[in-house]
Amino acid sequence: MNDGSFARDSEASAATTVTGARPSLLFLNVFLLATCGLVYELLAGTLASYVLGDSVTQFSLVIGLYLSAMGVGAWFSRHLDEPLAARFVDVELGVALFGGLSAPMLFLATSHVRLFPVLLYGIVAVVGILVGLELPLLMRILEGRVQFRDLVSRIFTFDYLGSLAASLLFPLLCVPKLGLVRTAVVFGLLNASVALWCSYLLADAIPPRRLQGLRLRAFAVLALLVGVLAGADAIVKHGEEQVYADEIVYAQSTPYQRLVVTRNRAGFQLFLNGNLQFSSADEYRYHEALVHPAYALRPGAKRVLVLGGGDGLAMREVLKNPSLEAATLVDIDPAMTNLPHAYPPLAQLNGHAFDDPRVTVVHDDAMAWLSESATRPRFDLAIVDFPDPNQFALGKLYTTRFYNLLRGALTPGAPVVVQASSPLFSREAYWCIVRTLEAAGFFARPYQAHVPSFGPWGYVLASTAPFETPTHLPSWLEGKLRFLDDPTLGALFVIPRDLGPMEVAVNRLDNQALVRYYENAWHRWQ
């Protein structure tokens, strides 16, 4: 009876003893935990935008759910009783487990359209609740050890500094160097290490019989995450194999996108963030239709601008012009323009276009580059070959603001051609691009070509001067094309009734109507 009473008294004493650890070490923990928490949030938002599209909506939903879940966790912390130090360590292990496994689980679920959002928002909610428990518990542990005003100011200072560290590390180091899956697991390991460290820092505030169990759980979580880290490549490969029908032969994550090249008997295919960009079997149709109607208007163009088109395939067509003196390609992602070197079959397909001395490659945001182009020589022809506007970062490149900047980089009457998505699958988006070019002062002629990998595909030929629809290709293209000839060129500008004009809004920076049109249209076909 006395022994039992003594044990209970010892446990109560341990539970209520203020830790002897230096508070500065615990404030360092706050910095590390804040960094981990924000990284998990950024991972969830990034994967959501990759899989579900519309990055603004997805990041808004993830951030809103995460912050509200933190509020739930903070409210629930009042119901957690002694021993607080043990509770705190358990919470950290929970964050490490769910946060560290978040990207691997979501990556494996990318092919399950209905499951992915449920898993995504469930993980965000759980991690948010656990992160919301951290600071209130730590403040209660330090209560009485540090003056309240100092406690609050230091806790939140280190919390905000940790968030800043995460916001810098994530795009600059984590995604390009580690990838999404490894980033999650590495920060999960950091979280679990902090939990284990705290089991020693707060040992005098944890009952002895619970301390051993906490440390065993910490080592178990660390071992699990180390195993997942070792299998990260297999997880990524398995997840992507569920999404892509063919063998993956090259993959890379960059600060801007996920590049995946697949291969089958017909050739190879490039995907950006899961969206097909071209198939080597029929890309010639797309790129001949993209470039040569503009050359038909100005066959003697000496200076040509290509915006986007980092695969070099549009540049291959541009270089067929014997009058060409200089061609400039602007693409934001160095990994994209380096892809022909990383995957040699692409270099062969684009005719080693980037090795031509007439070509200059610029790695910059196209809108920022155009805004600084006033002092540069103007171009006689422009090819605009951006990915489809499935997020606002791309949608800005289809706005009146962008097209006005483009006008300033061109010689008078220079032709411009814009890839404009599918007039069948995203009809509203297609005509939105046409109307936006017109609103920016261009005369526009819509046209379309059939590309088997995509179906009917839309383009817009435009110029600041009125022009007749071209019907004859330049003579120097004789024998150089596989798809286009004069009769085919004229037929491109015949728009079937079911692809015809629609009443749509103009795409401006402050409304981004195009992204909404695009997302709504493609959701109807999925």
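Computed from a prediction, not measured in an experiment: that's the story for all the values here. Note that the rigid core is defined as the largest set of C-alphas that superpose within 1.5 Å between two forms. Numbering follows the first chain given and starts at 1. Compared with the form predicted in complex with the partner chain:
Once you line up the core between these two forms, the Cα of Leu32 ends up 2 Å or more from where it was. Ala439 is not among the residues whose C-alpha shifts by 2 Å or more between these two forms once the rigid core is aligned; its shift stays under 2 Å.
After superposition on the rigid core, displacement of the C-alpha of Gly395 between these two forms stays below 2 Å.
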Second form
Amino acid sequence: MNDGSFARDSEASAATTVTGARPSLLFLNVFLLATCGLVYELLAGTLASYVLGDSVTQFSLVIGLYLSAMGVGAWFSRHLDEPLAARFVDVELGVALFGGLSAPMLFLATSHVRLFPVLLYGIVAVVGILVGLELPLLMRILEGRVQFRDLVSRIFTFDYLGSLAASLLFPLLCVPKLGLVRTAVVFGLLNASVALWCSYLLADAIPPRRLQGLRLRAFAVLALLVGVLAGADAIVKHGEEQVYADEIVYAQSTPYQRLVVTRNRAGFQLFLNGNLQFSSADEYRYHEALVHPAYALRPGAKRVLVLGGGDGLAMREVLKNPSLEAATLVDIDPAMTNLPHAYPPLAQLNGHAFDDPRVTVVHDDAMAWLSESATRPRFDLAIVDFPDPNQFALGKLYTTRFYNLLRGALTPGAPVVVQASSPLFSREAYWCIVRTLEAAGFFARPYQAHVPSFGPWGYVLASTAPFETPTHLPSWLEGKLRFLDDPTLGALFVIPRDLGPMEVAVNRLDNQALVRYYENAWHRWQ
Amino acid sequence: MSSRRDFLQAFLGAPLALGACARGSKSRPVHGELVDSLESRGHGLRDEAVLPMPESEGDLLDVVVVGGGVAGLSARARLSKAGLRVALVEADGVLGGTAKCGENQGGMHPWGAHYVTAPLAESTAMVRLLEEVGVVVGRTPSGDVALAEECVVRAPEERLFHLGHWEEGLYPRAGASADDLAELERFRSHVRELAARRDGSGRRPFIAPLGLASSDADVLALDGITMDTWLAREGYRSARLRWLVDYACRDDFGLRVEATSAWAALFYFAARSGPGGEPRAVIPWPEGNGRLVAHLAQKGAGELWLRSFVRRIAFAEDGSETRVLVADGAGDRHVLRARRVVLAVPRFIGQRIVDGLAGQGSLVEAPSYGSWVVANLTLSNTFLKDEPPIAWDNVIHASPSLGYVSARHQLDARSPYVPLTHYYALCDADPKAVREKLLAIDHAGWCDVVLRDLEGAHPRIRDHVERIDVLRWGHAMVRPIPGVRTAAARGDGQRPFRSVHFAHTELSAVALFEEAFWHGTRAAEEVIEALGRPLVSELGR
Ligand SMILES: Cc1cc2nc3c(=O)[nH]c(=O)nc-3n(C[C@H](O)[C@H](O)[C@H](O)COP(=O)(O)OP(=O)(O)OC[C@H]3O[C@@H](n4cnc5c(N)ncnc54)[C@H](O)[C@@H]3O)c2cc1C
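Pass me the form predicted in complex with the partner chain as well; I've looked at the form predicted alone already.
Time for the whole complex; same chain goes first.
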């Protein structure tokens, strides 16, 4: 490979000879090579769907490109001449190098929107071509040594078995245990070791002058990959991989955020910009605690407003109310409210909430939408369920300005609940939300629930009219809840000492105090 | 190539320019246009010959207002309120003058003035105006104005690209020594002390509009020296503080610290301080002061002559009427007859159009005017992706430009575009030479300067540019060099000349909305009085 030319050379006379005992070991190599090849392909597909979104398209594209590139390699193999064994080892080293470095390179390129696809498809094509060269070369090396019918049958058997191994190892062992970057490098190392081993197995078919160079190259590739493996942690830190310990089953980048759904044995999880939004295993705790304390204040609410909450899970709880006439959900991101379609297990989980005729979904910036409230009928209950205030674009949805606008959309005394982040992780941020609601003229009562995926989680129940802490759930919730009952409801409003009130500023558009509190907490816990 | 290097070097300095040309970055052409300015249109103002004034049979108006900037529009609004018949003549196709705004696919954007400072309670006319547009919503318990939260500049307000990183605020903080910080603190308390001063009748020395200011002799004396001299005199040595003060002078006046009157530079800081010395809130709109321009325009009534240039103002021998010769967009000439004229244009233009005005000596007769270039960039919102959160005001320490403001900052909108307004004040000593240099540069040339400048902080900005529109202000604003404030305080240039009353921000020696609004209203009230109408002044002095 390193001489860069596949031109026929004068060593054609160094005829390939392979001793009788070795072909079986070579078939083991076929098995290993097939495993490596498929792993690279799966890696590329996963990274593509993870970064570019739309996994179906990405996987089809990657597989299609890979297979056709293999065809190109196979076709090209006829132009390769003796010494075939040396060429074979070089091809292996090439696969090891490109395959092994594929995920590390792609990880470093994830933030380069334009570069990433070029690099991705480039690597897929190169690895495909090289893998396509493998089997034809090997068959020609073994030609005449093994009966042709045995040769074909064994080579393909081991090839397909290798693929099976890869398809099992990849999701079960590689991704969960090694992560994408290490998987690539480890298989690159395996691949390069196989190449080195072949240089011994096929030693007598390789001109001695070339042998030394080949092995030197093999050691160089091995050394390089070992180096990358040592640096893998650093690479991964730059990527998002560490955030997603589990298999990614859906990913999409929208103009507003990055949606990622992962799956593990416990269920599936939604991440927005890398932050866990819910886990299907315990989201019922979060959403029952979000919605029903407000219903306890206004069991007969007829018009309910949900801001954020595009996954439809809060809506599922809202719809349990038999006297509900209309529920409006405002979420900025159409891709978010479309997620139940794109990922049906979510539709199942939210009880097909968006198909309910009482539900209207609006795609708008909640702040802009609220500022046009004057022309709309008012709501008698509101659920405010935005992502945590980790950036200014979200921080504005927790300001006095926002809550003043919200008040204009409500009937007098309508209960409001605001998801308010973790009082443990960011105690200042939590109390800042409480104080901001108060500054905007609401009576506010903090409460918290334990959600295993998050730890203790904070909410604020508020209303423009004074109210008593609710002690009874609406009767119509009888038998419909898994987490809450009357005693639990009362307990939500008990705030442990270590989560208690703090001296904090009010969050306004011109100070964005909340984002700063939240950021500081983040730095503290890192 | 060599000419490109020349002007890059002229506007950005040698290192940046050489870098750009060495890299040979073949910049692809950028969409957009060069927006008309008074200078590029040329209205034959320099013609020496006095134009003949035709006879006119038209109606006799009460007042003709010349100039549709903030001063002219304020005068018109006040005159209309008094029930007078007014016509306003504006050379440009839109109203607003240096406070006008524009609009493209990225939304509305300023072409010049982009914010006002929250008015002090004693600035009653400004307070009332801002009440009308919903910015002032009441009073705080301490008697200060209460502002609508959505109208105040949002956090993060300003940031500085310094030593490879964005820092919050405009003071170059990274690497500052204890001495640097001590000087900064001393300067701040100096400013606080000036802002807290009151004369016998409770007036502050530094307040916009200056019509409400006290005239303490020692404060006026600051107008006798440059800021540079003042800093040295007061023992300020920190290079960082000097940078901050120099930036303030460039940003507000288009002057370097060596040329700015110490009075003006201190005014920048002290007039923006509240009663306790704390910084006043800033009120920006996506379209800049274009919001207030639209409001003032809608408050006034009467004929509007746009794209029409006043070429001459002549007086009837018997003093019964004033004739205003107007060249309209088609080149046709019209004569407007009026009893009084409000001249809301810079004095250097007034001298050329008002019969007999030239030679009526005063210090502000020929104030120095600086040139500015404003570029409105429309970026795709992919720009935001790999960026730390953009602030409203974004300044690059190593750059000779003033950086940019982003109109996007005040919006909730989900626009796919990010509008940036880039400001460049040409602070050179010889304004005339600079003006010529400036007008020789075309759209592509200026885009190159702007992008090259921004690349210092955003290396990949070119990838996101959708369009850039550029306006070259040949005479952007009056320059407060030493002595100008003293003349303004004497009232030079404000006294009416025959039937002509003067209204322009330059009469205060600093270019600010508050001053233009003040002088427009003041001139209108002079006219109301001169025409014998009842007057209850709204100036609150
Ligand atoms: C780039 C820039 C940024 C600025 N930023 C701010 C800011 O952020 N905040 C702030 O408060 N101030 C700012 N200013 C200053 C501010 O624009 C002025 O103080 C104020 O708006 C001036 O209004 P004016 O009416 O006095 O004058 P101008 O704006 O100069 O208006 C004069 C008008 O007269 C017209 N005219 C001239 N000659 C004739 C003629 N012969 N016939 C008819 N019409 C004529 C002109 O076209 C123009 O519209 C800025 C200025 C510039 C240039």
